[in-house]
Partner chain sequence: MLEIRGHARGGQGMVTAFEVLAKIFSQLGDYEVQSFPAFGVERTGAPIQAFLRVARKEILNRSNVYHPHFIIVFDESLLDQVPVFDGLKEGGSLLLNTDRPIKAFKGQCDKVYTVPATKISLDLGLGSKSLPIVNAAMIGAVMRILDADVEIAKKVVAQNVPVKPEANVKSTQVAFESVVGLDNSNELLVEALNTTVEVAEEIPEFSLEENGHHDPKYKVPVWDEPMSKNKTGNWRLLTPSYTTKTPPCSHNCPAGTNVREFVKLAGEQQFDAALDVIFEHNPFPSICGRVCPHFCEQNCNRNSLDKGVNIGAIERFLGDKAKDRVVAEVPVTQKEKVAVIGSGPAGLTAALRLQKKGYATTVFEALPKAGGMMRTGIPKFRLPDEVLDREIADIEKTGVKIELNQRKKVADLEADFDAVITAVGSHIGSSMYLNNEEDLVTEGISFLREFKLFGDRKGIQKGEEVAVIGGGNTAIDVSRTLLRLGAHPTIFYRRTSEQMPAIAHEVEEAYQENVQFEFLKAPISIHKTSEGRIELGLINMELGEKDASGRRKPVKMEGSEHVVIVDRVVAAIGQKFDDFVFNGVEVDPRQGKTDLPSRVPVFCAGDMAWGGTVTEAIGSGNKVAEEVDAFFKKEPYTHEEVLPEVVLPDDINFAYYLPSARHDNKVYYPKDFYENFTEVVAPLKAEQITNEASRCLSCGDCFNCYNCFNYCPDAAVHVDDHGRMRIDYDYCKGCGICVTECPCSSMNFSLS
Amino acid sequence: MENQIKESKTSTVRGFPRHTKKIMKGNFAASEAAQLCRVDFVPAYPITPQTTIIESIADKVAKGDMDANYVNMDSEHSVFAAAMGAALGGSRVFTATAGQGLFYSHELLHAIAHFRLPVVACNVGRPSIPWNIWSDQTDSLAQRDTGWVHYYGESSQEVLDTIIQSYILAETLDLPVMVVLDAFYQSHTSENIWIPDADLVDEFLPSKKLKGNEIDPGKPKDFGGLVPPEHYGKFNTEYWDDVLKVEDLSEKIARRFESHFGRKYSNVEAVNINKNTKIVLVTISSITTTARGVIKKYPDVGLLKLRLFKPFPKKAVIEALKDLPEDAIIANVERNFLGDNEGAIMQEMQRALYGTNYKMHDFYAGVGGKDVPPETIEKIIFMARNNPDYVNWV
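Go ahead and give me the chain we just looked at alone, the form predicted alone.
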């Protein structure tokens, strides 16, 4: 296990009441969130770059700091099978994975979603083939159609806070949630993190309530039986009804979180988007922070940060761009390649803005973990101003 002395260093700097300020890597922030949420079942299998999340949880359980059943499984497929079984039994479940581990779990991701199980998983984004362990969002974005809610964290603080919020969303709608952070840029980079006191989190996130449909040895039930066509549609329309509630409920939870913890979040964030904006950069995760700094030098360039990605927050995107002139250019910055012409951000933005006249272009940058420094963001801005191709590799 990595030395946690640095990660556990506390600060006496004043800030948020009933919090402790620590210097902590993103993976350890995720494990802190799992402990604060009083998760009681954690199936685990190591895979770079998420391994230190489950190692940290294993250490907490072994020391008695975390009251949870921690189980080493033989593969990521087994991890999500165990997560499904534990959730069917009524446990509050957490796990973490990355890359090939998430791909290997694909079948179970569908099952967990359509069994309506409120599992929360943390994915440390990395690509697949050619073999690569660095930052990329191909793994999570390839799972858009499995039925999981997807959040992307800009900072390790946001990852910790989003995991806490995710359990409210998951257990209200009986939907699984995936919280994604960038490999190494977040997972293995130390940041100042405000850790809320456990009782503060308890006030926000109560103990998991059983709903009566869990596994009960005293009242045997059958789970996962064959569903004929005349009933299959009913399951899907009920799922669809609840998916439609995600965008508004996510905002409601975020507002409640802000009033309780003092940190503000939303499904999307608009920066410098107004009637004078000529270019809007659309980003997710850690590239957003770099873009924030760059656009300060460009008064006609705005930024649209996507935090909730699946289901795509169409209403919030339209609201964020309501003052944008129709001759403005939308530049989607992609850290993923999904075997198609456009990246996932471009596809979702086109779908959300169908019927508008915005010029929209795609910019692949940072694929496979390549660094995206300020100079790359400036190059994207320059290319966007000067007759870019429909899709551009930067």
Given for the second form:
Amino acid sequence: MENQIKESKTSTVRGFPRHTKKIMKGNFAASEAAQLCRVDFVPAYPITPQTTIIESIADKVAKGDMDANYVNMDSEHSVFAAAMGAALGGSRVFTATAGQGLFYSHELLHAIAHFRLPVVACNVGRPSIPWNIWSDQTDSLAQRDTGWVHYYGESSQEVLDTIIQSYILAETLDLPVMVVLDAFYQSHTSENIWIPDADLVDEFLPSKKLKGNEIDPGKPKDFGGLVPPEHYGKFNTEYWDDVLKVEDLSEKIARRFESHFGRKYSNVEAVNINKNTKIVLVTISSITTTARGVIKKYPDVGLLKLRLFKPFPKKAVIEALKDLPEDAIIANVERNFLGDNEGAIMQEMQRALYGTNYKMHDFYAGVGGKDVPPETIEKIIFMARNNPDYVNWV
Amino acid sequence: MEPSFDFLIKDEKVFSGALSCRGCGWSLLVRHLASILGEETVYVLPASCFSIISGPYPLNDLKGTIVHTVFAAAPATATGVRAALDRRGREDVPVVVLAGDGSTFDIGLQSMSGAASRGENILYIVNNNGAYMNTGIQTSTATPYGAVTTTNPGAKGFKKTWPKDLMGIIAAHNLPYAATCSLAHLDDFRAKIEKALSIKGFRLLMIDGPCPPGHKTDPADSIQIARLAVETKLFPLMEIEHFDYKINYRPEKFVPVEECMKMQGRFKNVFKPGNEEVLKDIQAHTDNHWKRLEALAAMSEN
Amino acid sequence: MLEIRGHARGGQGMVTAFEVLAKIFSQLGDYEVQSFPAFGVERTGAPIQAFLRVARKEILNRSNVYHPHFIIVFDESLLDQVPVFDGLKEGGSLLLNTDRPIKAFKGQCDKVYTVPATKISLDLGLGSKSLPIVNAAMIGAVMRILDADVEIAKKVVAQNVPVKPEANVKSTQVAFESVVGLDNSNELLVEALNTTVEVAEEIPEFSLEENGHHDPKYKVPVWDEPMSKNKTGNWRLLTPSYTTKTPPCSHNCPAGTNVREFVKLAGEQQFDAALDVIFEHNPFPSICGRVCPHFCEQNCNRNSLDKGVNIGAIERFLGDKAKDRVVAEVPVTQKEKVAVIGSGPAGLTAALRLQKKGYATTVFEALPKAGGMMRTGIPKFRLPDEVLDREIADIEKTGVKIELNQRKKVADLEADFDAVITAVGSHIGSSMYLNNEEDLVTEGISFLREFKLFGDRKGIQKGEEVAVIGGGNTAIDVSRTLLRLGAHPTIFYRRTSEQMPAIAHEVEEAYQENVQFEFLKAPISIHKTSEGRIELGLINMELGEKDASGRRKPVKMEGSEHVVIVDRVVAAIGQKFDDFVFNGVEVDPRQGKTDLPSRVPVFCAGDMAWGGTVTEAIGSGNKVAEEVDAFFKKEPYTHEEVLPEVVLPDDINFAYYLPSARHDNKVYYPKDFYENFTEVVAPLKAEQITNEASRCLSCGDCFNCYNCFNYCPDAAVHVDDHGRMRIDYDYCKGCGICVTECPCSSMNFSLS
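Form predicted in complex with its partner chain structure, per the form predicted alone context:
In what comes next, the whole complex appears, and the chain from above leads the way.
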């Protein structure tokens, strides 16, 4: 934290009123967001490359900067079990994990989601055995079907801002939200972060209200016992109804956020996609930024950034590609490996674009933290133009 | 003359109709527990028979709040619940884990140890019926030496390892209060619940849980067998406060372990010819365990 | 395709039965089979279902059976609890496990078959009473109904049951032969089983009903309805219930006294009420409290824990309290008059009972004082005169007349009375049948009588050595009386001390008083010595085989003959009654009405008819009075009694009783017995009585320990609107813990 230099509130380059600009690592942006969201409870367990998130929260709580109950748990499994308990008790809960920790907590991710608990967690992506601690989205993408809402942040600023938005989404629809950032390229990368003033956040995100579904000692209830077959599906039906609302609500919250804080986010972002576009790169997280730079050289290459990933923003994707010619190539850039024919991004894109004639190709780039410099993006563009395979390892 | 009805339970905090087997220990222990804790209590349940007993949708057996959670992490969930309640100014509401031996001795041991070590203000109740009964009687590390289970099966088979000394493990955590309880000693059991409630921090009560289908016993004998478990010293009644041990009940006369074991079909193979030494071993192990407890209790007095 | 649905209780073996049936069909022919349970979380005893499909072609349905041809019910009680007939195809059949007549079930469906599978299984030792395993039997019945080969079924059963293959196979065969309802047509079942015609399965109409969509109550998996909506009473096979059983004390009291009740009241310091309870059966509590052998105490279940309750002391205490009572005269309301011959406990009791029923009753006593054996056979140091006088006087106060010095026989009285009760006791000593006996032996019972009534010492001198022959109370009383006359008595008894019929504490007292005992010695000769003393010939005995009384019979040891020289021999080896009373006619003196020819009916009671103790005589008197009353009222009278369920030590849960010391009576042993006839046994004080009474286990009678409530896992014990403990059978699963944990066995546990 010592290396963060407090700068003038009024930047000459790009300024946001009622913000403080700091040079800050992504993990610290995440913990800053937790503080701004006035979370009540943070169960924690260390794991690289997430550890500094919980360390900094521990530090904030120790210093009294943050009024939260921070608890050192015995595992990520227990972290999420505790998160579940506290959320059932009506607390606003935040935690963070990575890779193995997320895998270990898988059982609880389902439970939290199906208890309809508005927990928000950060995941700093890394893969599984053989050991690897570097940037990779296999861990979070393997949790696609747990019922959590998934956001991928392009920048640390976006991570901070998305966490704030996530609590509104989570607490409106009673769904948990996972905000994913890249290992090292975000988690350990220091950059300019505009930190909104606490009261600005308070105006946007009110303190957590109890809805009556929480534990109320005066009104005994049973939470989550055995549900026989004739009833089980009814809970799923109600869940599904709310899942259908996520895409629109997420966008609505982003609009509100933009008017309140001055930074614009969307579920997806289309860059240079029009009737002349020949290739669209589909990206999530930090690779997006590099791709933004590269496509400036290529007028016929567009970029589709996915920010909301689960539930997949099908309407927004179709809308973003509405002007794209039918013979364009969609190149999905994957930083995950799920043991399937395609990577997660292409699977979802195919699902969303079912019935269209786009040629869709998969490009595995940057798996296991392998760096993705501009030339890798250029290589993908080159391969996409020259009869690519269905799936390509870059 | 109007009868006074001097029941142990003055105010029933469970409903009838629970899905427990005939003669189940779970139902009886929770009945007494709940009557003392009152309705403003949150029970956190990992997977166990009691998850089923306590009521499927849309029913709740307890006049109290039940939170069902995963098998391995009830103490963690309880940690979260405790924190949330404290945050809401409800430090007065007890948070109680109701776990079986599978959850406590095996899959949830780490979570329990974590919560214990953190000194979470939780009352942990373990109904030790010595096997995974909910899934149909599989061996746990609480299963007694000599018991037949579906995973130590056979016409001659039985578990040939000693059960884990949970109370020893608990004692090693240096807790304010841990105790063993028997349903055959209801006054002692109830007094221990009261005592546990009067103390802040992580407290644990282990109850010797009758299980007629799992122990292959007559449901009507549930309490008799629990009583014999105490009399034979197979299940000593004790309290541990930090590192101090106290034996609460010393049987007046020696009752051999067979007296308790022979009433339970799960030990039938031990009584088959050729296993005389096994029975002697179990007696010796029981005696040694008692001796050790006596030594610890004596040390604690000084 | 044949579709079968089974209904049973968890634990009865139905799921196994259906799996075995599937195996049987696959061996019976080229059948496709499918058997599975409705998978649930129900516990032992809860209603469950299983399904079986058998077809000659591929089975194209993997869902539950909703429209069976055939319903099999393993437990009759399910008919009332579960909608077993739901979806049964038209013309479908029911197989029911029951031993009730088939007509009871007609009308519930077209075709009913029954088989007594529970009875068959229990007869063959399969399962327990609370949970008979009927699966193999039910399989046999199914085979019969479907006209299938039972031999194959038996083979498959033998291979598939975990235990007792022979018994299971037998049950299959017996059930095969025991099916009722074979006049039904099984055409539908057999047709469904064997059809190979390829037709689409009949699919019932489906419903367009919405599946709970948009029901906000399903938003979050949280709920709060009370578990009591689930009734578990239908899991129950054995039913506990509250009851009152007979305690061994009351059961063993010959007078019929409700011992448990008066002990309980004494424990509550309700001494008056306790005394009333005794008086219902026994007018002589002060006497019995002193002299009764207390069969109640001997059979007290507390003997299995420490020592029986000192009921005698309680009875004596209560009896002695009666001395302050005012006894009212009972008016005569009946025209019949009754004569009683003999003023012993039987005669006086009978007279009192009849007087209280309104009959004018007169007792005729041959001796100058009333009381019979209580007067003549029991020494003062055991029973002071004033106690005896008072209890007899209380009887007289009710209006009973006692005519003393009136030695009557039936013939003397038949003219003036409407019934005669003979209760003359057994006052004639038995003979040892030895030479010189008449001259040299003093008879014990007459010695006691004459000493007590007239002070006749039979010339006994201080310092005399006296041999007393016998082991009963008379021998003991004679010896202790002799001791007080300055003699040195030695008891010779042919058996051992354990086998003495005398009351144990009397023997102990005699021993403490320095009466000498010689066991396993029998007299064989008596001679006068030249010095004028008596040479008593004895032979040693040993115990042989058991005799009719269950005691080992003493057998003479040949060659062990020897003699002792004494100053006197007293024989106390038994008594018999004086048949003078029956006008010289030989009558078998049995309890109740005799067949003695007479103008009026003649009844018999007391020692002569029944047993030799005061209490037995009282019981006899109670009974005979009832019989006389019934005779006058021309009502039937029978001795036959239903044997009550008596609480035995095995029925008591001793875990709930702490050992506690018995309050024994102090016994007074003076330094010098000579001429000292003071009562030797001291009474207990009121506080001791209360404490002693509280040692009562209350066998068979609930004493509100509430174990049933405290231990009920199902919270199914309640207090009803009338303030009574009740079991809520809507929820009771019948585990039986309340029955086991009932300390005093005041609960029953039986098949509903």
